[in-house]
Amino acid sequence: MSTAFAESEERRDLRKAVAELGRKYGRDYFNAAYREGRKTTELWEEAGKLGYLGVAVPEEYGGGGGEIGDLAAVCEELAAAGCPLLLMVVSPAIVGTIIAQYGTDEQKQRWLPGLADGTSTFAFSITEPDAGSNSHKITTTAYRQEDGGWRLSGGKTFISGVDEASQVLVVARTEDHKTGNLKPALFLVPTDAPGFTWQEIPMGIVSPEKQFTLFFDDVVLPSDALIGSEDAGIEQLFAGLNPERIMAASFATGTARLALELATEYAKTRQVWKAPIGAHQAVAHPLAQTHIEIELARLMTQKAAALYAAGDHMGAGEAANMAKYAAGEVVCAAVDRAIQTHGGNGLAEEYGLVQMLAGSRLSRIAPVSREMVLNFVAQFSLGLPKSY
């Protein structure tokens, strides 16, 4: 846990050996994998070795028993070093977070050590077409069957990862026989079974992840694909949601480190006149303020972190919230800004910033528009009226 606004000895070594690690693959590995349509497997693979993918799991499980704000600290510093790994929001965060805490001892067991090591990898499913960001509107229903399985029917949309992925963990709805009423759950789906088809949505993102709308047609599912209680669907879901938001965040501000590292570089060495370009104010303010709201997203993410891994879970929620604000306003910011400060060179291939314009835009967009955590404070922290 961060205290006294620093972290950690072990935190910071971690940091520095992960920087490491991404360095050894880079930003041209990355946009490589992208550009020959190959998956960042080698780093995937390596980071999953090295314990970082698992640092977060339970040790009895095969994990490194740390928080969620060590495994946004490898996310970010993975992004920082231009490799970013975005099925680590979604494997590792989200879906080993909520096996960890809601699965059986025997879903653990047969889960969580590949997880750990990287050896499986998980999607996650809650966006549908026609819910858009009101997760109470899905539709996917899951149905009892006699034998004590289910029974999925449904579809999602911008789904990451599902081609990389062996399980996809669903959101759905179980039909509650007494009342008519339908209630949320998490259900494991394998991404060989029957019926279930994907289909891949053309994007316009730099990144080796593929995004894909998901079809369950009538997929049968065992008892025990259900993880958790189907009772408490929402308290679940927002066990895996809250470290999603975290680690997005973490995700932004690395790179909107890599923007600014690129941007003052060029700025100390690009000479027009008689002094380099980064001594002219208008040049070297937008830059400094970059700096200062990079600095100040990633103190929010430590502390939605370390509240996430005390316990209070209300007081996480409004800070992952904000962090993941801050986060998508800076990293658009400090992409923009370094563009500007290349100019023409800025929209060049070469110099690596064109790439990160549309993920850069996508931060604030997912895994939760600005807008909505906009109504989320101006709501819980402000007591203003409930406005939609």
The other form holds:
Amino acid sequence: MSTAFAESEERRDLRKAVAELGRKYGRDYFNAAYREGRKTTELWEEAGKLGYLGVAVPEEYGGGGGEIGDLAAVCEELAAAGCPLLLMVVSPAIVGTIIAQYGTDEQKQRWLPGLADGTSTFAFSITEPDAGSNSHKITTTAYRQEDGGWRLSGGKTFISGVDEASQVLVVARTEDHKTGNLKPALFLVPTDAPGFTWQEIPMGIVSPEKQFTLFFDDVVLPSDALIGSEDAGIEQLFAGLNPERIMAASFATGTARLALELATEYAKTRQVWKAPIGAHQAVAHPLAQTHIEIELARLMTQKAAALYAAGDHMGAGEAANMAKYAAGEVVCAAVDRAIQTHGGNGLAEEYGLVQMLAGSRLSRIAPVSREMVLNFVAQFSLGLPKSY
Amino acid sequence: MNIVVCVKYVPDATADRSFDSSDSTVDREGVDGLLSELDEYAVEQALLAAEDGDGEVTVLTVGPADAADAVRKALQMGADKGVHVEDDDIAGSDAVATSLILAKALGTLEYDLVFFGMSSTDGTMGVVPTMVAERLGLPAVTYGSEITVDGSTVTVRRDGDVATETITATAPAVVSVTDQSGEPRYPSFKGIMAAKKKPVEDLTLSDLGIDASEVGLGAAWTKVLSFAPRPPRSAGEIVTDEGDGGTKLAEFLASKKFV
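If the structure you just shared is the form predicted alone, then what does the corresponding form predicted together with the partner chain look like?
Following is the full complex, with the preceding chain placed first.
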């Protein structure tokens, strides 16, 4: 059996087209949007119109009919152009995948066309203040109402982009399964629903996309707010989480590529003694090492996307976790080494690296921490005893 | 309205371009090639002009095997089909020979209008549109910054240094467009996927009845004798302000004829 290590011509052309669009905006646009308290709406809308946000949505709902690997390529190229869009990880990848795979026909008709062209944006919420990485401690609960609808009560934290979203997909429990191992049910909650409020968490990350704490105070929902089936919850949830990790890895490798590109250019041109600083191995080797580590992380991301597209969800899960781990490590290293290459300029706003510093650490923590990935690999790949 | 857009595959203008030291032609090895950015404007205008009617947009290129990338990009943007003239004997052709090949290839196609970019981003001569028009005996309206097609009439606005002209021509005609004509579209994902199913016809010199001696480096009317990289920028002049800094700056600007 042979495996192709080159991406298809179409995906390479997609990368080129997206990179061109990304360059039109670039990191100056992204940083200015952050500084001025704006959103990257123009870029989001243009990418949506061109079908880049909906590449993985089925064609019958107005999408491109592509794979998660295509969507990941879009995310990576935009990040590499200086416009990392966190909501791509959430809206088309997690929510889009879950609705496309598990939504009722009506839910698909209603929600997927907006996901395909980017006109609707969805947030996703699972993390709770008292549960953290332990999803089994989630307490947000949905109570069945007499009319068949639901009443939602609870709270979430570190939820991205709620202020830009029309709906939030909420991971909750039903009252029949209030305790014990998580048996999740997923609800779409409109951001203007009475009883639903949120508060911004001030973050040190340079991004127009914000983080929020959410409060659900007896939010009344119609019966069709439940996505898919009440019983298939955990399967549905996992269906969205592999794409999330693949996207998070691409988000990170894109940013790492940008940091490396800036560092390499600087090392080639900065000269204070007789040769450019890149001629010194102490400068060159860390950059070469970064290039290798980026390519390794990208390769594992592509493997995860290929396994996912082939329907091997267990294999994809392991590869997606490894890719997310590797990408999180390399983006931290890339930004760190790029700043070191620049000396004092690395911390000057003009050079655009210091703005990437806090964001690069995000990739090591979210959507699943490095430590939880290592737990997963220790337990499932190596068969080591469970530690928690 | 059937439109043929003639496009060129060129080395990426944002990269470090150079010449091939063996024959002083463009070095295609060291730099990635792509559809000339100036030709994207012609593709855009052709697509807009064809959008309302039931005509087709055909993209035509003359170039090496990799020039298929330029055709594919135009097909991804929305052109309907492609024609690629490729032959080893074409290598090194000048504008005169290129216009001969394009004119012969156009002879095999049905068209009302022929669109060009204002010039290539590598040769930057901008003479091929007029040469092709001359060979075909067609009117040429060049450097259009606004193009309106109505029935068989094309109206073109030309913005010159001292005047703006509005010129109309009756199809068939040759039109070249500037980078002021409107931003070219990006290929959509659907466009990228659709392009692989669109037909591309490959032609050789013998298909077009052209003798190899008429084209290529040997037939070129000009010859590149030598080339040298642009010298690195020299250090700027530092004016020390000893109370007369303003005067010195003004003198400098005056010496360069800025003031």
